[in-house]
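Shown here is one chain on its own, the form predicted alone, set out as structure tokens.
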Amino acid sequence: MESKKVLHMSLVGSGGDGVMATANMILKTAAKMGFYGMMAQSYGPQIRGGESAAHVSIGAEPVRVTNPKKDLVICFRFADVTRFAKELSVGPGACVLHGKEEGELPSILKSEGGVTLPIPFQEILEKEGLPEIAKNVLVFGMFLHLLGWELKHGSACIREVFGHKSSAVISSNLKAMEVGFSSLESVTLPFQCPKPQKAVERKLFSGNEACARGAVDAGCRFFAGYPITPSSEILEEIYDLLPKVGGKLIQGEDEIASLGMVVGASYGGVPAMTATSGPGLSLMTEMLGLSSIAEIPVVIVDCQRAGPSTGIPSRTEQSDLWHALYGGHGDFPRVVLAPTDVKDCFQTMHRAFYLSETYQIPVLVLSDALIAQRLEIMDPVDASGFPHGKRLLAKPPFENYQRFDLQIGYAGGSGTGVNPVAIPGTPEGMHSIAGIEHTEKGTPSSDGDQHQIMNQKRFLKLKTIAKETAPWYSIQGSAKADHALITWGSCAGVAEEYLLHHPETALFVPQILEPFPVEGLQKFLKDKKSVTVLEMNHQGQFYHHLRALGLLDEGKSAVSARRSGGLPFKVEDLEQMMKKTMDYEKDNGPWTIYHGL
């Protein structure tokens, strides 16, 4: 009998199902046991309802990606399960759990030497006078048998879950699940599944979780945002986390007013931030270049998806790059970061609030609906050693206050851009802020000298945090590795997959995008035959970035491997990519320009 490292699964159905609450207690369940895992949701446009997916993955190591060949599958309805025939596919010798009443098998879901249990769920709910909204309890009872798992660890997933319902609602639902574990019991899988070597509970967390968790545990004790798919959940988390620690919220009536808040708490000396994704990212802008030119230190975290306008809220897509690093009217310096996972997520954060406070300068987290909504098990987060800003304030005596003095922020181009600042209310620490262009003291000036050395001075701080940042990309793979693959973001975990395979590729990841760890990559290309820029938009947008700053320019261009569409790369996409990349590579030649696949 085959032994499962991982066991990939997924549920399909339709709104009231339970689809995600069905994984979601799997995934508690699993972390309690030690085990690690991950859940990657899909589900249509709609608000409300529509077909939805959860795919699960659960090992006894670090699970990177979920496989879209499945060992389990419980499909509610067979009319869902076609509009995921592009993420879910049946593995060899799989389990099929589905409804009875749902009639003849589809071929998607029929499978070589596998097993198939049609489950009258209706029937067994009646049978045992259990509610119909009980069903995903019932199906959750039918994996812990068919994992393995025992009872006690199913009564505490369903105490903690529904523990703040009446005693009559956690009986029912321990009943549904009891019900469920012995409906199967004289039946067991054609494989083994994975075992936790250890008995240590571990934490579960989403990427909009972790985004607020670390921002919170960061210093941010103020947010103003507008509701919008796929960054909600920040919203959600945070108004939980900020009373907690002195800290308050506000939804603004819209993404211009958000940041509008966002930028005024800052101003008055509060560490603050919003959370949106592309639309309202577009509405803010004319605050990022308030938050720039005021040089007021503000933390804005983009959950991308897919498309332009409202595009497909609920796909994922990279292709905010070039508006997080260009977007807005006029010369403005700001940072962008990328988290790689949702563990990433917490120190990103970090990151963001100590360059943002430090630098007084708006600070862009880009992550993207894979990594916001998905669901990973993970060991705790040491936060110890990760930096902690603090925002230089001017001390009296204040005779000569001068909010952007250039002797100081400046100092003839030796400084690091950044001037200590007299927070609203300080005595004497009276000076003039607005958008507009201004002069040492912050009154307004149309002076054409003046504008420039501005800039010099506000463009300074990249220089300065481009020092300090050098370090910040991860290497993975041989150094004699002949071929090098660099992606960002949330196409790492693919990246790394592939590595597992691939001796002769080595990885490249940033995790600081502006300024870019120029230095870095410069070094891990040194010797490349052949480079591949992985990444998830349709145009390009990060190999380009890179051809910007020169780093694949002298005859050293590379191939642009991208794709866009809305669902995240599998590793065998990838294998097929890299083996064009090599073709193209033996028959035109090292470092020729090939643009997409």
Second form
Amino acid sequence: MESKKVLHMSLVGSGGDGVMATANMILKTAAKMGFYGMMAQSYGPQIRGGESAAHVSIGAEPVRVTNPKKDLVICFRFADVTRFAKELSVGPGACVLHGKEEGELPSILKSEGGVTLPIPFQEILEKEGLPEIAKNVLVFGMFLHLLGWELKHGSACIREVFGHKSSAVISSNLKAMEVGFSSLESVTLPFQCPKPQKAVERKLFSGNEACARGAVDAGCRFFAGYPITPSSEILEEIYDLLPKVGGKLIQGEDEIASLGMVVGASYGGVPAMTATSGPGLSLMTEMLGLSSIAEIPVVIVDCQRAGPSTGIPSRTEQSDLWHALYGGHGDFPRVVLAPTDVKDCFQTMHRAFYLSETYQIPVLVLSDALIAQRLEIMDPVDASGFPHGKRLLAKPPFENYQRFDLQIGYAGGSGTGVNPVAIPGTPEGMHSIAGIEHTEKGTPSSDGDQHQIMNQKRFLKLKTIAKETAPWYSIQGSAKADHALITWGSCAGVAEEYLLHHPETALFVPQILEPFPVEGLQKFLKDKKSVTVLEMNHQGQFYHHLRALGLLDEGKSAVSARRSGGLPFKVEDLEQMMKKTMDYEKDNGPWTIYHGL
Amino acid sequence: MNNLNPKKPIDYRNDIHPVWCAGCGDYGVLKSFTRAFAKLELSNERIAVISGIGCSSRLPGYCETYGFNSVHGRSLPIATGLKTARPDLTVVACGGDGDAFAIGIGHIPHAIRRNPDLTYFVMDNSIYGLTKGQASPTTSTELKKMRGLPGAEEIPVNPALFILSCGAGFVARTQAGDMGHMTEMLTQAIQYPGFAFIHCLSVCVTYQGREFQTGLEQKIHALPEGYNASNIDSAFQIARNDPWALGVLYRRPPEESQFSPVTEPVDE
Ligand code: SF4
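Given the form predicted alone above, produce the structure of the same protein in the form predicted together with the partner chain.
Let us now look at the entire complex, which starts with that chain.
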């Protein structure tokens, strides 16, 4: 019997079926038992209720993707299932449970050599005197049995989830779970489920929760933001966290005001941030430039959605890259970071605050819908080794204090670009600053030479940062591999999964996109025959950025593998794209071209 | 008390020469700012003046205080953020009529709803001075017609009425030609715990002309004898019917502020 390393499951249903609640319980229990795992959701534009699907993957080793063919599917209602046809491919030998009342299984749920189990939900509930609402807990019990888990693990989860309810509710749910468990006692699956190596309890977070926690950990004490999908959970989570550490949240009237308040709070010396999605980032762009020229540290998390304009709020994409890198009028330096998964959000937020505070510069964190709302079981993150940013403070006594002193900040090009700052309240440090170009004192100035040298000073920060962040990338795969795969952000997961089956390819993932770890990529590409740049947007934004940096111009095949967002890439997509690269290379020799999918 | 060594208005001025045209009303405002700061004996480092963009928004650059000449229309969000982070500071937001009532108008009701202890000082010359004389949201219909300015058919914003209807606790009107009055209004506004608004009739000598100042001087007058500033209905009436009355139009008894700041970080 085949033994699964990772088990991929989907639950599909309508509002009230408890799809998300059940998936959450499975994941919670798995986390307690020592599994790794991940859960992604698919839902339509409905406000509440409507169809939804939860894709849950658990394994004894870290899980990277949730979209391979499913081993286990529970479908509460068939009426909704075709909506998810693209996200729900049932693997061979899969086990499919469905409501018996629904009738014949639709073809997209049929699997070769698998097991189909029609469950008479209504009948069971009525017989056992359980309320309709307990249906999902019944299903949870069934899962426990199918996965070979013990009842006690499920009971602990039920007690935790319903802990705040009356004891009657708890015992009714425990009963539902047990009934579910025993109703499938005669069933065995045609495959073996993964088992955790050790019963180490792990944590369960979404990317947005991880961003909020990482930020507060890193010293964030002020947040202003406007709710927008898929970033709102950052606002919600940090609203709970900030009061505990003396911090404060303001919900802005719009994104402009939100980043404005962040700029104001940070000007007052308090590490501050906001979170948004593409449409909000557009509005914030003016303030982004302001924070850069006025040299006020701010952190902005952009949970990218499919764009442009309002695009598809619930779908993922990586199409704000150019906006993050180049967006805004005039030249101004900013830092751009990109977490690759939920766990990485912790470190990325620490890095964001470290860089923004240390270098008095805006930092953008490019998350996306895929990471933002996905739940992941992970090992605890030890943040004790992460560098902690400290703003360079100017302290009295002052002798001719100049906020933007070129002797200090620029020093003929040998400075760091950073000047000590007297934050309001500092005795003797009075000065004014401006969004308008200014003198060393901060006074408005329209002098062209002054502008030139101030730009040089401000951009010096990126050079200084680049020295420190040069190793902020990851390389995976054999050094001898001929083919190079480069990607960023949430696409790293599927690329890593692809690598498991393709030893001829090595993978490069930058963790910082601006300033780019140029030398790292150059070294990596040195002996590679061909390069594929994978990303989720229509124009190949990252590919073109790498070309603009001169990193793909070595007379080497360089393919842009890309498509608009919506559905996350599958390993099969990548296989197809990589094959194209290699076939072309075989027939035609080295070339530099790009194509979309 | 520190009366042995009283602060002088000049202590709040730095040595930078303003870029304003000779005779601009903004000089009077700058003087009144420094006088109010001196009267209140504020320490320089505890004051932050936040402005937007425009002629009048250059003001923070001339104060020996902390100052931030930010971007067009956004002084209130920045001031709110600063006050949240640093409740120990006296924060004054300032700017012109375009800054406040065109691009920035959306921020006003929300700043008032949050009710931070801010003073918002708007210098209203009813014209865009910095961009050389276009109509602003407060330019009168007559002037627009007379000068052939675009948007003649648009009804001007009534600042005091708008701010009152947003629920501000302190609303005053003053004018740039009377520094004594302006200083008094500013002093009261800064002392008022909560959001305080001052509508300052100012003059752009370059694009409105001195005759405008003369006309203004003929129209302005003090609030009626015995006016009760704690009565919101009277305030609405004056704001609607008498745009030239100067003084404190409305002053609500200060209430317990709901606006909580960032406190000292404490370890969990
Ligand atoms: S243009 Fe008008 S408002 Fe501007 S400085 Fe000159 S007089 Fe003052």
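Numbering follows the first chain given and starts at 1. This one's a predicted model, so the numbers in the text were calculated from it and none came from an experiment.
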Two rigid parts between these two forms; I433 and R305 together?
yes
